[in-house]
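A lone chain, given as structure tokens: the form predicted on its own.
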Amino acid sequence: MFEVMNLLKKNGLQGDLFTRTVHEKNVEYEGGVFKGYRVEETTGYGLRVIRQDGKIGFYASNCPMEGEKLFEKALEMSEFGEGALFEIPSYPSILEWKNFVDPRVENIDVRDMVELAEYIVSRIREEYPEVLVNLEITAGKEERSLYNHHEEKLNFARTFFQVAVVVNHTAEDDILEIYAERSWGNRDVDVEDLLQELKRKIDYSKKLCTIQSGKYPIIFTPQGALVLLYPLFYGLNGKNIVFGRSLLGDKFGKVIFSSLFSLLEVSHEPWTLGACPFDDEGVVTQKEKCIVEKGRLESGFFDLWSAARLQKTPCGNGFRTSYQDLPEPGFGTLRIKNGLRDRETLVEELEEGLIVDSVLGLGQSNIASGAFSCGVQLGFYVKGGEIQGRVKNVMINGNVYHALQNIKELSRDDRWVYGKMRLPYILVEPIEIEA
């Protein structure tokens, strides 16, 4: 395989080779019975070359291939492929790094997933047996490597521990939903904490509320802050900068949200599943890189591509989805700076308004734009500093640069979400609720 990097310096050629591997067991229980498990193993490669008139040719494949036809292949793309505007990079060479791999992840045996999974199972179910569980275990192992043109290479592995737990209970007019996850490194996954979340929202799910339609406060808990977070994501995204598809082009160095919003990539954070040291085109990440300080908007995410574009200094933003993927713009672990008070005292404060925990239809919205317009799947009611109940039919509208700006306060409680996002729960106001 990698007598293509020979080719490449042969013909006078940049590229890059990008490998992944994954070992992966999943254990999946539906209603509260065992579904099944499997276990995979999945390789692929992408080969990337620039020409030498900068255009771009790329090549993805899960099966063994020659290198000279891999070469040929990724070539033969380039007649279709963009302009690079950009190099790739050499490798750093006095790079110190560990992997971030647990033994116990690793090696896990399916039957200590089936029990853990049974474990959750049983503790749900001996506590409302009227509710029905499903449940997903995944466990596994991912390699990534990259090889260059200057005949470089860099190695990184990561494993990663996945529960998530979905609990439904459907009544004659009423669907009820409730998602709680953890995610992380290696096997220290706090499932007593993952089972405490869902029996607080089962618990405030059993009593209906109204809520009339107006402007209220709203509390985002750090699974519903992703209804802030993802339009925001879109336009710190660089390739849409570019293309003018972000509103934020023009507003770095500008204060744009509340002060007290601040937005940290922190992706050497040991465990999480965004750690990593240096990204998928081999550009060292940093330790702590402020994406947003005090309002401010000091940077965004920046691949090899949009970073030569936009005249920016790359700082390891380059991420695959897949091997069969180019780079895109992205990001490794981030954490949102939390407030002075816990959650509770933000809710005891409220004299009314709603708890968002998840949302649907955000997709649909205009992301581009950061307006939404979805219907809250979880929420809750406040009045009078307390939680009364859980909301349904209530659809929340609103603008996520206008909310970012009208941040109140934020918690001193924040929680990983997705092992990837450390995040505190938001008080906005004020939010448009059609009830």
Given for the second form:
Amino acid sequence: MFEVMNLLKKNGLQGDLFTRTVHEKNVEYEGGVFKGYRVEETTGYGLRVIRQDGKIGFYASNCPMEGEKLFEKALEMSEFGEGALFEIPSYPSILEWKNFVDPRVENIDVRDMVELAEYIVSRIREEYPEVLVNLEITAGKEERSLYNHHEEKLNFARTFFQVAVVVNHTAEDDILEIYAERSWGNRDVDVEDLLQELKRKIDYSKKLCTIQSGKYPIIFTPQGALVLLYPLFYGLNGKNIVFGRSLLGDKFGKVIFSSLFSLLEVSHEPWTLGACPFDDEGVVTQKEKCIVEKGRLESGFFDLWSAARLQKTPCGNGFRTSYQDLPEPGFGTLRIKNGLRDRETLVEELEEGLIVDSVLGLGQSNIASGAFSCGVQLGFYVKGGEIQGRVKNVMINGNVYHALQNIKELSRDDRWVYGKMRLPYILVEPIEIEA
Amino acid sequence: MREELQRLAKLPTRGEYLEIRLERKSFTFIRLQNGLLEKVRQGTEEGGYVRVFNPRTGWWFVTFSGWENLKERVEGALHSSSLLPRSDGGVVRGEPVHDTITVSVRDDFRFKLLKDKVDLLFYYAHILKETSPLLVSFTVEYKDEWREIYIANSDGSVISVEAPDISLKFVAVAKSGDTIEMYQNGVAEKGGFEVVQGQEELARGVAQRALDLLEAPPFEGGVCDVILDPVLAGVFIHEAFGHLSEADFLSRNERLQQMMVVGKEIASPILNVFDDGSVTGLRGSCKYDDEGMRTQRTYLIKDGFLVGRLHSRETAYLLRENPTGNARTVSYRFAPIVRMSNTAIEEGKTEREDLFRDVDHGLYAVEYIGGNTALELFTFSAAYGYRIEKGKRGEMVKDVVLSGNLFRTLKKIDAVASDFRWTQIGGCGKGAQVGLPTPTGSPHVRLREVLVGGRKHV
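Just the form predicted on its own so far, so send over the form predicted together with its partner chain.
Below is the entire complex, every chain and molecule, led by the chain shown above.
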């Protein structure tokens, strides 16, 4: 298959061949009982070609294919392809990176996974016999490789280990679901910390509270902060900027958010699930890239295609959802700069407001405009500096671009969400609540 | 291949349930954005899974690329499944089935040139663009896929299925001053290229509707009688009620089972709801589900009473009910789980016009933008609506939000019309499995005294 690069070279064309192979194991528990074990062993590749007239062709498959046939397929598509304003880069020949592969994850046995699952279930059931525990543990390894028409080659591999728990409590007229996860590139996932988080959430949820509709300060937990980030990612996406679907296209270099808000891309952060020395186009990622610096928009997510159209420098933000996709703007590992004081202090100083941990309907509003309108799935009412209990049937409405201007404080303590975003607790005021 | 699968299906010797799925897919995806070719994707995919339920342990599932080394995979799965911890599950066994399901479409999209597909989309993009200068953005999206699937299991069944699917979608965004409005619609069928041809009227209609929305005033909300059109009524019953009928939702939760006990009076006595994977030709239909069980019509609500729910082999075992042929998967990468097929509100006896005649002051809510459900709570946005004054359809309105408690709302349905129709576009997501075709059907349905807009509860 790789002889296809030789064909490209001979015909004076550019191109890259991307392959992705995944080996994944997963243990699932439902209602505290072992349900099943799942293994995934999949692989696939996508060939991108750029003709001399700039037209892009692409063909993806997971079936072994003769180089010549693959070449023909991709070339057939290029007839209709978009004109590329960029070139497939030459890959760096010397790079001092390593794969993030933990043999403890790669060689994990089903028995180890079951043992951990049983431990988590029993710890929760010990303290809360009335709840049902649904749980998934996933361990695996992902390998990516790139070949280009210069016949250069890049490889990167990483392991991943994820624990996700849903605690369900059903009463006569109330169904409560609490979610928590920890994801990391090696086996050092802090299960005790996860259990602590669940315990806190279950305890705070015991009492049901009501809140009147109105405008309130809201503390978004690291998990809840996705409400604010999801529309922002849409706006930062270079392709959305090219197509005029983003409001941020003409905002670079301007202060548009609170000066407390700084967003960094830190894709060399070891063992995070976004860590990568290069993106899926072979562009080297940066150790630290400033996206928002003290409220000023510095950069966005640009793949080769959008960077060329917007005359930006590509810096490792071209990622592929699967081998079947062409690269799209995306990110590796992100971090929001934390604040100075603990989250407890933020809560203590809150006269009346809400803590939002998870929502329904993320991204179902008009995200291009930054709007969000979400049902609060797990949220806590705070009065007089104390958490009073859980709220139900409450919606939060607003606009992310306003909310990020109205950040009042970020906590000192932060944590990794999905293993690729390090986020603090974020206090925003005001946000509209409908109850 | 059939012979090999038949041999493999006989390998379990210790009471295990074995299921093998092999799948081959070819696909095309094209998206035009503002007349620019934003995405073209074509490819092929081949893979499968082997799944074993070991009665002494639980499920072992392995998914893989390619169709090679099947015997080793089956033997490995049977052996490995015995090493798992103990579960409390089980599966209902069925009769052996040998069947070949082939589909013939009029104009097979696999043999169409990519150029023909791309040209057609540019033609539609031109129609959209020409409609009005107020249209600031327009998208034309095309997708086709053809799957060949083998399902074999230790019942002794070997089934092969051909499954084509083709869809076309138009999105128009209109802007005037500070007002920006979007409207989308499309077609989707288990058919050939003919499905996406001749859709000029649909394209013009989508552009026009986006423009109409610019002019329409927002609905001010309040308590009134509401008539749902068949699209919105169908989506409502799928999202707000259908998911609660999927038995895996409650198969290991006794308290939920008590809340959703069969025989409970749950809705107005004129309401009948069913799921039916055996309807000919719909996108959610197939003679067998992905566990090789015959699909059927399953009534979920009859005369207002909860009468049934949807099952896989496993949930049927856990709840001691009969399988309903509702185990479906989006691809070989996932195990089948309980899903709806084609879900609908059965037609009633009232003439459509009579639904309107009895409404003095109300709202006619049409089509669907989006919505959320959290167990018994739901929020849906209609694409647009019309006022109803003294039994007559009046001015067009927008920003129509219906929100409330499912069980209270089901009891407010006081009339069901006789103009039933299916809606095929759209897909359903559950967990990691997204984009499963799940058509919905309904006639016009009337709800009395509902609070609309302002996101208050019904």
